[in-house]
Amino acid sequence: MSIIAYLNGKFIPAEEASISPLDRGMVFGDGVYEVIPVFNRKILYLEEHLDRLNQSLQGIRMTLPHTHAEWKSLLTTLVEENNLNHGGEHQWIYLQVTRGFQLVRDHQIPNNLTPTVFAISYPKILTSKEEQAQGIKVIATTDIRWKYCYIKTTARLAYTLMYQEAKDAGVDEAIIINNGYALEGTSSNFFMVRHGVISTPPKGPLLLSGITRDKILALAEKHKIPYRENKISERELLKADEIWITSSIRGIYPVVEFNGEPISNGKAGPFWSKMWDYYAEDITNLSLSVSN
């Protein structure tokens, strides 16, 4: 059965749905989205999610298309629709927004447009926390962004080259640098423990704030575990004893090579799974308390 896709008010089978060439986010990437984790039928984190995707918005000149309510009730039944076709407990929502359809080609932000409104979720397998310890690997890469990196932007062409360059090299992510200084992952954020401390480099117009990054400080707060917001280069990279990524969709993932260099021993650390525990347990806890 069809994947189905929301479009400009309209629930519709994925293959049926189409976007003018036209719309500014084909001809400019004038647009933002996000990525949502759905578990157990809970869209989780909603609100912050949403928070972001405003942002976003506002970061180039645009109005929030839906109040958070009408976001709500748009996704929660985009989920139901999918939960419905595929049996997908567990899902992730892919929510775009464009400055809409333009007919002729203008670099100057028009203020009389559609925007364009599309969503999506897709069926997603858990892993378990086993074969999440099994870890991945990453390389640096030389930052090719723009300046507005903490605008979720569609026009990801700079992080599509950088996570091919890891794909090229036989990896699984790229961290990016920037004169010297370790940044963000192509599509995550990244955490670094040093004798037990835990680091990830500050908020700032350079890096994409994630949902699941600000949820591991939230919960380092709640059991007491010693962190910090700081620049951290690529040689400390080098010295960590512990390296993870995070998002949306991965969750937390051990990093056990970087840059053809083992973490440590070359396997998950304690406070990774520490930490995987404790976001699992507030995973599942949201999942128990939010009420679509």
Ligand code: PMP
Contents of the next structure:
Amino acid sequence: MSIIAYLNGKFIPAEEASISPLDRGMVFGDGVYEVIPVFNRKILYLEEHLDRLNQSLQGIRMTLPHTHAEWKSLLTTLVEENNLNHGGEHQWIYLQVTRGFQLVRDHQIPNNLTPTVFAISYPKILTSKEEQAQGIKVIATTDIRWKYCYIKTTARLAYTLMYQEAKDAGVDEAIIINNGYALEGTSSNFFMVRHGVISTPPKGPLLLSGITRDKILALAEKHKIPYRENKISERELLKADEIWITSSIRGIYPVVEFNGEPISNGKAGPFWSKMWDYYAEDITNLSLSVSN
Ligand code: PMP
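Having seen the form predicted alone, please provide the structure of the form predicted together with the ligand.
Full complex below, order starting with the chain above.
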């Protein structure tokens, strides 16, 4: 399967995309990224992802290298090219902006570099509600990250190490615990349901503000399901009626086991089922609407 990528103004076969080893993204992990879902060839929640990209760039003292209209045009071309190429109606876009090439390694942030802009989109195989209802298992892991977790930086080593802990334990995701409080997954946010109320930790520097997370809170508001944004301890999480993890790639998954203990009798719960339907409906409606 060949895949088209975008690199600094050009659409090229992904195998031909190359950047210098002296790019600061390579040397310092000096860059940020986004992952954006595409459903029925429609880029979902693009404005929200671009706003978050902008926020991440500001966090590392960079500015958005393209206007929203330019991003929309280049990402739409990428999706269409790859649709022709591999026939993927559903895709996921990875886009990355790094600070660019710098000949002499220097810790100080220079202000005259040309950012490296890279994007690629892969076909996405949809999983059915029945498949997702099988749920996933998670463990708790100790937070080993820096303190600017609201920045979606490409420097993800702490996340990959914590995720590997989950894989080594034979489970699918790790929930990051900081001072006794659960913050997020290694590549997801989480929700808890207890006594009919949905809750998730409030936004702050120690978690990434997920686009899916925000969407779910908006859907809870719309459908009048009680919800709260509040700190959640690891101990409370063990008493949850339901736990879900959410991300642009995975959508909403029920957690059926936490630290080896069954959640919701080891089955997907009724709140998850309802929210899954609302989210699916939102995505379907968006993908059918004319403008993005
Ligand atoms: N937290 C972390 C650490 C993540 O990597 C992700 C995935 N990008 C999320 C949360 C979920 O964010 P989103 O819903 O925007 O995919």
